[in-house]
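Given next, in structure tokens, is a single chain: the form predicted alone.
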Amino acid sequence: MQADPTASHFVDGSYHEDKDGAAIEVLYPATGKPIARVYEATDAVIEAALAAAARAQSDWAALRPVERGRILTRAAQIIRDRAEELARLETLDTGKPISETRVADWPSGADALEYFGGLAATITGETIPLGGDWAYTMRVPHGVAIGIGAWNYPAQIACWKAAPALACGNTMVFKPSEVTPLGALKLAEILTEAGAPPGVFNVVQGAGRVGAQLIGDGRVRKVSLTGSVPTGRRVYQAAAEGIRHVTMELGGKSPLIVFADADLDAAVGAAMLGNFYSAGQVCSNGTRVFVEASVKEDFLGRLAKRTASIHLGDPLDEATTMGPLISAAQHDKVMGYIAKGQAEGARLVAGGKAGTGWFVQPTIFADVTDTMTVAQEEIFGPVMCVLDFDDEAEVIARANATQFGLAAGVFTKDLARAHRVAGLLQAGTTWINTYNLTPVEMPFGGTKASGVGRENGRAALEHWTEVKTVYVGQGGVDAPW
């Protein structure tokens, strides 16, 4: 089974390659075994993705936004058109089951770059009436800008950052994940076939030595970035040393609270999908499910049923309903942190073992406490922590009292406690009674160290663009001397 890409980089429009930089092996998480291999990006490469999108960035934004928008377009139409064959690629590339990959990977791709791409054209600024004088404003792109994906979503992360980027008029530099490599070369490929001139979107491979090179690089206006927070604190000092634009989706340990009045049949499932979907890997998680005294049992009961269903298996199988972790390290860091959980008296309910190679079972904790590490630290794996309360202000406080802030659920039938929890929990996105949906037309980034800025929506626009104002004097110039 192999999936070694035309070359490692993508530079000025076409692959390239230098076998100078250090060999970089792509494990299929199914099996650890090798599928292909890339090269890290040598100073030449660096320099010459650097160089192209510097120069192809002022004609790009000098093209009538509406051409820009037609290339995204074209190229969201493409990824479609070969859905299937991206889809095995991104399942090869994270172990995902390709029963996901088909439905939420590039697929979510393809609507940020067809939805950025209608709104190209709409990027417009505003008048100011300043009697017989006035101003007025535009949206001008930063210049180059930076995307550093990470690995569990890495297609993706790879269009929400490009799709917005190129349609404000930024080119880019993207550097995946050293351990999924794969699909942004994909993206720079189809976003040339649709019509993308050299040096719009380019993608070097490589570690942090690669990200800290390109970020502290003098071209660079703006840095995206989307990982851990202890990368997002280096990645902030790094883009502050050349005052640049920084946008940041970082970690969370995410709560997701259940009322004794929810549906917690719909409530169970969507604490299924915020800890068991893509094996746990996902940012936003809701791993800390509060679920009031009086319901908890029955909750468990349902949830530890329903559990029992999911299928580990070849992520290739259509059967398959939860694939392997990423890596053996992160195999190795859940399993870890599941034996924390038991040594510190969380009660186990289901799950708690490793599978075969990378595989880890879904795993639920019961009666656990806001002070096991469990409930305080980021897992990023399939590990669900159930919380008691007994009243509402209380478990918002303790939802509150964590150093994240990326996401939050609420499920009640209560529609004005709804929306009265959803208004006092400290998240950049809140859920009622749903979660971990991300539609491409809403904004998603966190707050406190889970973030800063936004993507999607048209709130990402304004964090791909800066605000120019003119204004235009119509009469004499009144000085005092």
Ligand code: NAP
Given for the second form:
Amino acid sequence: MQADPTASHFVDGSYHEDKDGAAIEVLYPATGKPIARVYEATDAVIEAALAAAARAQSDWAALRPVERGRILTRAAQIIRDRAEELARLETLDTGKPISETRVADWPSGADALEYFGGLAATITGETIPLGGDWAYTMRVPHGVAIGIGAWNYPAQIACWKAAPALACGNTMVFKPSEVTPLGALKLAEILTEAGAPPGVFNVVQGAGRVGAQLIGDGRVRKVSLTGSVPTGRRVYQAAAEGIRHVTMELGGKSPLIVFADADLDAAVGAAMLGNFYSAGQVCSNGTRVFVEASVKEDFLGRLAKRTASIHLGDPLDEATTMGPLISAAQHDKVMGYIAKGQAEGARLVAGGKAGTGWFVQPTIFADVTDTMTVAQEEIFGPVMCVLDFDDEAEVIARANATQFGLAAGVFTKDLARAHRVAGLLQAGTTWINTYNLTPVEMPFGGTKASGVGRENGRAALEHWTEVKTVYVGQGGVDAPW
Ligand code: NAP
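How about the form predicted in complex with the named molecule, since we already have the form predicted alone?
Let us now look at the entire complex, which starts with that chain.
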């Protein structure tokens, strides 16, 4: 099985190869076998991409916004026309079941291109009356932007960054995770086919070193990262050197709170979606499931029964509902956390074992306490921790007692309580009676260590533009000299 791209990079409107860079073997997570090879960007490739983005930016920004928007909307349609081919590629790149990649990854990317394509022509400033004189503002693009992606949603992340960035008149150099380099190249190809001029969206491959080099370049005005908190700290610091704007989409350890009056089957379904989709490799997962003590055993019983129906297997088989983890390293890390959970006294309710290769069984721990390692650190695998609680004030305090603040969920039939709790949880996004839905119309991003800025929704436009003010003098100049 091979998925070799036309070339490693996409620069200035076309595929670009330079085999002087270190080879990166792309492994299919279901087999651990190579399916493609790309080469890390050399200094020459990095320079070509940055120069192309800088050259293209002013003409791109000067286009009528409706024309920029039309190109993005056309790209969304091309993605939909090529849906099956793209879903298959995403499955090969990530190991996610085809049943997921058909509905979640590229489709969400297409939604972002369509949504921001539509919004492009609505980005306006304001007029400010000043009693005779007046001022007006414009929302102008930052200029050249760097996008850096994680490996868990490579196609979606590339689209979520490119769509608003380009809609606002920025150009971009995007560096995917070295583990999943294939999807972003397709996005560049598709945007070009849709009419994006050369240099507007470029892709270069490589590890963190390449990302660091991109961020440090003097032509760059904005950096948008999706990744872990430790990487976020490094990237934020590097961006600060050049006083660059940032968006940081980082990790989480989100609480999902189930009150005793909740629809328990719905809550069980949400907890499973929020822990086992994409084999648990989702930033906003509700990995700390707080269940009111009086319904805990009922909840656990239903949860264990439904978890037993998860089908691990070949991701290209339509019947498969959970794939492997992304890499041997991630597999070993997750198995290490499972061992730690058991050693620290958590009760294993389901799973706990490694499958063949990089598969890990969907795992549920009960009787987890706040101080256990599995309750504190982001595991990024199919490991759910169930904790119990007795009252509302207690659970809110415990839910907030973490460095993270990406997401949260509340299940209850008491509407007043749902909104009260949602208001008190320290999270960028809180779901009431559902979990992990991220439609592109809705802002998404974290608070506290989970991030800075927002993707999606109209809110994203504020993070891809800055305000330019013009003061208009209408009378003479009143100078004291
Ligand atoms: P990661 O190790 O932090 O890497 C993220 C990206 O940053 C990769 O492309 C990485 O390159 C690059 N990078 C690493 N060091 C860098 C540096 N010094 N300068 C510039 N770039 C650098 O994260 P990951 O393991 O790929 O992804 C999992 C993490 O992403 C989890 O913590 C998850 O919660 C988070 N995430 C957050 C969101 C969100 O929206 N909040 C969404 C998805 C994932 P290489 O890896 O190629 O070396």
